[in-house]
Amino acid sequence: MAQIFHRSTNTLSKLSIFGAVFFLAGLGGIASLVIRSGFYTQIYVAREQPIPFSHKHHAGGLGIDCRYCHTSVETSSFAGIPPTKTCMSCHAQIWADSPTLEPVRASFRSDKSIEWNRVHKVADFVYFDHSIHITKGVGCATCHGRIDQMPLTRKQNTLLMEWCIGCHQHPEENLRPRSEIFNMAYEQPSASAPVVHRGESYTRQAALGAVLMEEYKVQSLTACATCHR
């Protein structure tokens, strides 16, 4: 039988085949990256709100606690959204004219909460819960940055599921006193600057926390059905 194809034909076949496989391969890479990439992920990018709301004015500035305007993070799964009325608490005495300020004053009038932009969300098939975090010894930092430090709020970290698992493998390494959960400005043990808990010094952060995993009951969970429920 005459011979159809040119025998290159089959060199030119497994080019292809080889060819297609990088392909797809550089095409998996190029998405790896452009997931991780701070376009995708809006890290550092300030979000536009419909006030220009400035931590480092309230929490920095005036050393006004988290718990004050987030006042469920301590017992619920979400740290809440002050209502209107906590933000006159203050403002029905102090800039009370100010044009900035007019849509927290219709909010308060009009009993209708302001929208505000979300900055951190997980995806939707994702549980997270606050409290148990802080319960465990996580501060508000580890995972929003120095939020105090910021005149328009701004995500920290990507919130991907490979940087929740780095922690959850290895949790005493960004373990702290629950006195200190809150303290925007805590920096881990050194032998320059221990930490003292329970009146004991630690000078290095794998030794405090240690200590800190089997007070607290930390448990290294990895299991998907932790957060996907």
Given for the second form:
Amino acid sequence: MAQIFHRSTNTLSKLSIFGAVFFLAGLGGIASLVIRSGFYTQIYVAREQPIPFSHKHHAGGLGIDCRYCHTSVETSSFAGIPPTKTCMSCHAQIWADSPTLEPVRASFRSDKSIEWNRVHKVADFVYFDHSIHITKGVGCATCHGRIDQMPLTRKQNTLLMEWCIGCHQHPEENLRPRSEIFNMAYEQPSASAPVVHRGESYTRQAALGAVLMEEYKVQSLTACATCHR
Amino acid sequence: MRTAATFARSFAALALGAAALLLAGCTQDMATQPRYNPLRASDFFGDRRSARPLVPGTVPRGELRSDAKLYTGMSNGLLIDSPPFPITRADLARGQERFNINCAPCHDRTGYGNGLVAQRGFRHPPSYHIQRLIDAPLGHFYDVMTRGFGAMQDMSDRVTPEDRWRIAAYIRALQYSQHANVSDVPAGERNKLNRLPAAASVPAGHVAVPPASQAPQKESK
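What's the form predicted in complex with its partner chain like, now that we've got the form predicted alone?
Once more the chain from above appears, this time first in line as the rest of the complex follows.
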């Protein structure tokens, strides 16, 4: 039988096997870039919402506590999204004829829920729980950023697994006193702005973090089953 | 021949592996599983709510409301003037926290009815420090929170009955605070008045600590 391939294809095929290693590595590299990219994580992208609800106005300007609307954040895995009734507790009188708020009034009249678009969402195979983070001294702003300065809600962190793990390995770097959880303007202790906790003044996060780890009995949870259960 | 077959096989394996990796990126079945997460929209129910309203008359386990005083603030049709359970210091602190979250936007933190939302056009609520409300029984405040009053919506879906009592107790404390004298403070506690900012864990230097001679005689804000 006549030879189908010329002898030189031997070298070619060897080369391409060698090259495949780089090709696959390259693919992996690109994939890891893509999933970290803003295109995939939608970080910093404000979602279109049925009503242009502004945390800057409500939480920042009016100083309304997060828990006025996100009522279950301290006790449940789910932070809670306010029902239309909560909006109407003020908007029955304030801006009561504003066209922007017509969807709110329509929802109240017709008893149809407002359908907000989710901004933060971890995959369903991940278990996330707000209450534990709040109880152990992780502030809203650590994960959600300065919500009180956002005209439209956007994501400030990737919510990728490496982000969760990064903190779970060293929680002491991100802990704050429980009294400061809802304080959006809280800043970690520094020499110029010390943080007072139980009468002691701290100028370094390392010192404060160590005390809080002890006081709140915080563990470093990195076992897969913590989040994938 | 053997080597060619091995090459072919390893090639196929590699190609399959690469395809699997690529495909893994596309399937999101595990990421959005066919289940209802809290408040997720439903295509099954007509109103698109996965959270179903309770059938009227349902009593959730542990929520049988048999204690009329606790749940209505009334006894024999009259508003009660004492809380249905003893209020401790921790209860008062909790009441203060819940008051600042749920009430202060309109009533302001001192209870004069001048909160930011009222300043932006909501009807001004009455001050807690008028005679009518100073004389009102404690149950009145509970009742207003439970059923609403005038322009104010009820808070029954947002604040638990126990917390409503704690808030009512805190409102009483606020009322006392506005016409209290230094002599009302137990002698042993009086020197704390001079150290208020420290006790409230305000960073040193952020609030001027009044010198002992100027300790607040009568607080008026």
